[in-house]
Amino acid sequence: MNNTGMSNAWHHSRRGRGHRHKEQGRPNRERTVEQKAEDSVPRGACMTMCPANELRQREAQNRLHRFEMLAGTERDRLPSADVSRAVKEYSRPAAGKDSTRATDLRPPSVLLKTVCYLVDDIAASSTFQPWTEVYSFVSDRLRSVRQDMIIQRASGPDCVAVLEKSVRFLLYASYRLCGQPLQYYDPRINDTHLQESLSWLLESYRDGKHRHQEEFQALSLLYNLGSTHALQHVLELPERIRSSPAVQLALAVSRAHSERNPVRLLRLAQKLDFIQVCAVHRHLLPCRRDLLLLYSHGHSSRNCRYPLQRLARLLSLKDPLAAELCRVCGVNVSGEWVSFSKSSFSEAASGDLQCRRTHEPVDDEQWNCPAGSVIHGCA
Amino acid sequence: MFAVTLDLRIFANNAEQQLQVKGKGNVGHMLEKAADQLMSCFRVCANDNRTGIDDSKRWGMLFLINQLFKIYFKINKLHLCKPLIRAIESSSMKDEYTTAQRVTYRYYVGRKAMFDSDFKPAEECLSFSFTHCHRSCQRNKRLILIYLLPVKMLLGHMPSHQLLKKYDLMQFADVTKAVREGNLLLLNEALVKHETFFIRCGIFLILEKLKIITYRNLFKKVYHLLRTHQLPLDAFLVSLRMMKVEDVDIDEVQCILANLIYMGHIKGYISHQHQKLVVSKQNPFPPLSSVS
């Protein structure tokens, strides 16, 4: 794709500019390699969320998404496009396809406005149901936003803001849609996009000052709990960022994980805010199982019993759910008491308890954070 | 060929540094390209089946591998070392190369094993490197020791003060003392004090693993003090408080003990109802080297 881009950009720079022929002589040769490279980087000129070409084409071919249709025309044979709600879709790069036309590319300022629209008006709105469809639409359009950024080799505060909101959206989605059937939500695909956006974001943080850096360094560490690579990266951060409360808490959680102290980990997890829980939640169920494993060995004795209620509190689960987790892991529960035995613990059926069921916190607090504020980060 | 490849790697390193100063290009790009070139040299050497053993190009393999190791460690792509290690381990010539080459090879293999948490093989490789490294190469011996020490400590062998002084590695002195005495407070302080050094060498995370050994040593002291095989959990809590570990409660103590039992550092079980740790009457704290 890169080759096509380069040659087309070259075409662009010559088209309609006769004076270029004069420059073919000595002056052109004296321009540095860097300057020539700068000329060939595409610059977006499309000031709407969806380029006009694409809008016309998709409207004519009946390929508009439900959320992009003009109200009232959804049931028509050929629904009309709502220009204020249409968003450029992601399309795979292909040989012969020119992705670098300036009129099709949105500059970073427009990309940021697009992302804000996607988050405020689509993802955070309760009028669009089911949320799996919202996710599918928003994640695709965000992918297209990132693609525009890549083609333009964009950088700067607008891009950082775009990436930050994308990461928050994907983290939120990973929690809200956890356990949904594969055809509506694939955690592995979400993870790929998330890791890509995160590493791009962390790379962008290397230059200059960024207001939310501490928060996202912490989120990255929590999401990648257990990864030596992620941990080493955080340890090498400048003192100022490493000593921020968010990163310190993430480091403490990470330390509890590497010391294999699930009691401490689950206790620290209670101090995390909502988006941090979204980041770390997929590690919590394995951590709870690990607790049962360790206790099965440590408390393994025929005559001893452990109170279920206390165990449930350690696991930060409600009593019945804790009992079910025990049963699934081969830990014996009878009434209010648990008997641990190292021979009866078994990993075999532990996949039967879905992570999703462990999502509600024990205190019955309503996780009523409006999605919008979570994703924008101004909770 | 040795000279050319060595120069190539050094050039690549310099190119990297220059690019970094200018702030351009992807980190590791130049080194990766150098590695590609070295790999093609390697393939030529490895595929030389037709000449006799005296003239075989295969003698060049270990040197090349060492160069590649250096690059892979620098760009942090350790998984690429695996096929190279396999190639040497399956070769019949692996003990016939020069000692210098073998020392360097074992050093990197040992470091990779450390990274993969295979501490016994890491100890073997790094020990070999250390003992066979020439007496006059103090700098290299010190480098090897930086990685050998944490591994040995995890296996329960603490370095002597003279050793640390001889090789100018006093950063490990406090760590060693702390682990030996079961002094968590000193361990935490020592890790913080020399944090930058440990992080730069990439051993900070491994040294954190010494915490579990430190707990084990501390609890063993408690056991010796109380002289009973039914130890109240509270005693452990008190010992931790004495080490200024404030934010640990009885549940966390149980968890730490459960972990030690699971790992085989303590033989016994916890009775929650009696709030006691009941240890085996025979050898409840097996020696560290027999456990890992």
Second form
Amino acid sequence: MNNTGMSNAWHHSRRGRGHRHKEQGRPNRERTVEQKAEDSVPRGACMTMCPANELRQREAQNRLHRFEMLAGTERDRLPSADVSRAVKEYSRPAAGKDSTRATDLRPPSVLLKTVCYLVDDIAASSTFQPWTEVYSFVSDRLRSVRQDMIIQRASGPDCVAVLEKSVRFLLYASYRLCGQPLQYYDPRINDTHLQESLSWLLESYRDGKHRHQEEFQALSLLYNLGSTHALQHVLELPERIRSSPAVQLALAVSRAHSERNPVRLLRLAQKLDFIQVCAVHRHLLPCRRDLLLLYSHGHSSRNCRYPLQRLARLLSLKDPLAAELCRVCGVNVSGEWVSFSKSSFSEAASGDLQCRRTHEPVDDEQWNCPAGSVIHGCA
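Alt. form predicted alone, vs. the form predicted together with the partner chain above:
A single chain, with no partners or molecules, comes next.
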């Protein structure tokens, strides 16, 4: 080989070795970047429900909630804080404010204990009233819990448990406080927090098997009836989850809703447990109106009468409430009989019959569930 050939071969060899060294070094650099990013994520070091710094500040500024005050100091000019009852409040991110200090962040285990305290000692308490104030306090503190989780990029079983209890609480609140004045309960804000928590929870389920996954996949579909995204998500689930009884029932309800079959939907709704009814309840009043509209066209006749008791059974309502809904929708009620007319049917205005009025179940005993049992998933 002449000198020129040897020179070219040497250069090619050097370039090849250099290329291989670059390829080998790239994964190492990527791992280093990932490790640095992981190391830069703050880790909580606060082992109490409320950081000491915030507690002193709120105590000095008289910003303690009455649920957090030390017994006997409520009437003082500056009430004292009960460390065992004070919970970190939600704080909006602001410029120049450091929200990543370890001493102000609670680790996932403490966050889960905080949520259990909020459920057992506040939401389920019979001494703290009215429940609108309980909701305001608990929902704010749950928002703070989720904020701590986001900052720490928390994941794992504790994170999933926190989200599950948060979703159940927000679903329960949407049912219990339905129809309350906006200054006490805003359904749109509750819906925003609920959808965010549900989305995060369903994403967390991708990490592996979880005990309550079937329950919450079904709740998500029931809450979002009519959403093609929610339905597509369920249809893409693994067979073992999709074939579970809870998900199958939710799919049947979704199918009845998409087919505009209110009779079948209301019949299926009678098989739902309490938390599932909380998820689907906002769709039931429009469904009942659809049923009356359907019957007003199908049984429209001057000489045709329909038994009120049978109609009430189809509507899953007690007779007096079924009669009231009929009158609101322009359906004539005379004693124990109903007369349908497609010309007299009218779409009820939203304020004519509030959704919460139709919450009264046919079987009262079925719904006597304590709040704590519902939120912990024991009902």
